[in-house]
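Take a look at this single chain, the form predicted alone, given in structure tokens.
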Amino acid sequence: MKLLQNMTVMGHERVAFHQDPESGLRAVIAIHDTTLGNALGGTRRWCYGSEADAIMDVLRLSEGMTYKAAAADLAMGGAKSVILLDTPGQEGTEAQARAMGRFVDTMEGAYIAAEDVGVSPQFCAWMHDETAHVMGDEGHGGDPSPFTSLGCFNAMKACLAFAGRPIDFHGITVGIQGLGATGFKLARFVREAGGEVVATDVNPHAIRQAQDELGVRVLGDDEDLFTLPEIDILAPCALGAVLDAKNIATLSAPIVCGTANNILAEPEADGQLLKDRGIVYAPDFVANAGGVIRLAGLYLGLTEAQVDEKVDRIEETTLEVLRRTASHASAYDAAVAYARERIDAGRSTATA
């Protein structure tokens, strides 16, 4: 893998690597860029094939936390951390977040970890024992999903109102791939706006819970959620990539709005074939920002009122977002380019 290669395509400031012979630690941080405030990202424990897809997800990760933070115009850039795993689910140890906490501390403030998949307020709590520079435990911010929920529920109001139908969940049937923190979160939303949730998870114990607390309908063993007729809004709510030329060619949902990041496996061109289809997305970066947000705006210190009206006004921005969308090769095209004026307003505003 060209590692500076795709640094320099890709626009990230700097990417450093760490391991922990002690607590056994292997981990990388990207901090993509830093125009406009220090970098906010969270920390992800996963098992990866190799460590060239450890890097290229913590390359693509950060990258969509910089936009993401711009097109919320909060004053922050965007990074991403991630933690290899030997196995999958393997269990986080405090040394190991104490270790990672202290890999944190050498950016310097530069970049600010958080919760992220795998990774619990407890873990964060270790690693602000040893820097000050996490958000995410429960005395600062904890445990952000249930505004990524909220804000992502308030994307798919602008989705329906994009794709000219009323803003009323009542007949609108959502289909939730992975019930973890938000989709769970999210499942509920919609149940209490009236609408139906459809699902599917890998863990048995997330489904039971749905079932029994919500009354989501689970997938049938030989049903296909991407393929189901009955869906009108798709949410991918697990890990990234899972639209791709292929499957997009068969999709049935109208339109497309999860908490996932990475949600398209290539972003220039899938996004350009949901255009084709006439299929109405919200782009990832601007749907789930609404954990970043609350962490962000917590860190910069504003008030509860408006870190809430900012969530409030991911439903606006995302609808702006749909509505460029015809001027550019896709509504992921669109997000960029409206994330990148505010990136390049304040690199005017610093030389100005």
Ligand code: NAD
The other form holds:
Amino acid sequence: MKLLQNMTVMGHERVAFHQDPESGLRAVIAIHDTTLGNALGGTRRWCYGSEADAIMDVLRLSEGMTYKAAAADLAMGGAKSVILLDTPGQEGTEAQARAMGRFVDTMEGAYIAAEDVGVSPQFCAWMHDETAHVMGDEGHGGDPSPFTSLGCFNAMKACLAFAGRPIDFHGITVGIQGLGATGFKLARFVREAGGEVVATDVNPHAIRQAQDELGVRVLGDDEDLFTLPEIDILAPCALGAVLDAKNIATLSAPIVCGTANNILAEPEADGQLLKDRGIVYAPDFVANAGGVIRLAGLYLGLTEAQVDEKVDRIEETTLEVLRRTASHASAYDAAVAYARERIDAGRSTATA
Ligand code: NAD
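Beyond the form predicted alone, can we have the form predicted in complex with ligand NAD?
Entire complex below, previous chain first.
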């Protein structure tokens, strides 16, 4: 992999590698852009197929964080880190978390770590024992998923408005893929607002809980969430890259709005296909920004009320981006342009 070339093309400022023989930690921190401020982004623990895969992941995710923070109007840049696991599902140890905390500390605040796949509030707390630049443990924002789900629910309202429908969930069916930390809470918001939820998960326990506590209908074995005609809003809340050219061609939902990161396999091309098909797509980094708004907001010294107001504003931002889609190739492009405008404005203020 030509790392410097990729950094140049994608616009990364800094990529750092670290290995700690005692804990076995192997990690990468990628800082994409700090024009608007120091950069917050989760730490992902994952067993990658290769080092190149891990590096591409951290480059891509950190770039996404820049747009997410900028579109959410935070004085934050974008970054991310990954911890490479030898085998899938390896437990995070205190020694590994502390070694990661020391690595984060070498960035002197330019990078602020947080939770991501494979990292728990406890892991964040252990990192916090070594550096002040961590959010997401008890006492430092905690679990951000309730805010991510609420932000996504707000983005759904904007999608309904843009589609010319009343902002009313009665009579609306939301198809949720993944009933984990964010999907489950999103299902609750939809149910509390009077909507129906059809959902799927690979974890039978998550399904049972959603059935029992929320009255969610579980997708049948012979049904496909992506082609089920009754679904008004498809909400991917599990994995990335779930929409591609093939399934967009047959997608039945008129609206896509979920919490998952990187929903589109090929953002530019797939975004355009969605637009061509008249499907309203809430760009993921706008719709799922609630969690980062919470953690970055508290880190920056915002009050709880200011954080809540910013999470509410996801509805307005989503609508603004959707309105701009007409003059862009796709909603994704419109969202990137919206974020870049803010970064450019920040750069010109800084150099004025
Ligand atoms: P989670 O791990 O708590 O939940 C994911 C759920 O998806 C699990 O219940 C899992 O069993 C299920 N799942 C996995 N593969 C599936 C499949 N093939 N089909 C159906 N279900 C499947 O994760 P989360 O925190 O809810 O995050 C979900 C997505 O949202 C991820 O892409 C994450 O990066 C993104 N996200 C999360 C947050 C947050 O605050 N947690 C913030 C922004 C973005």
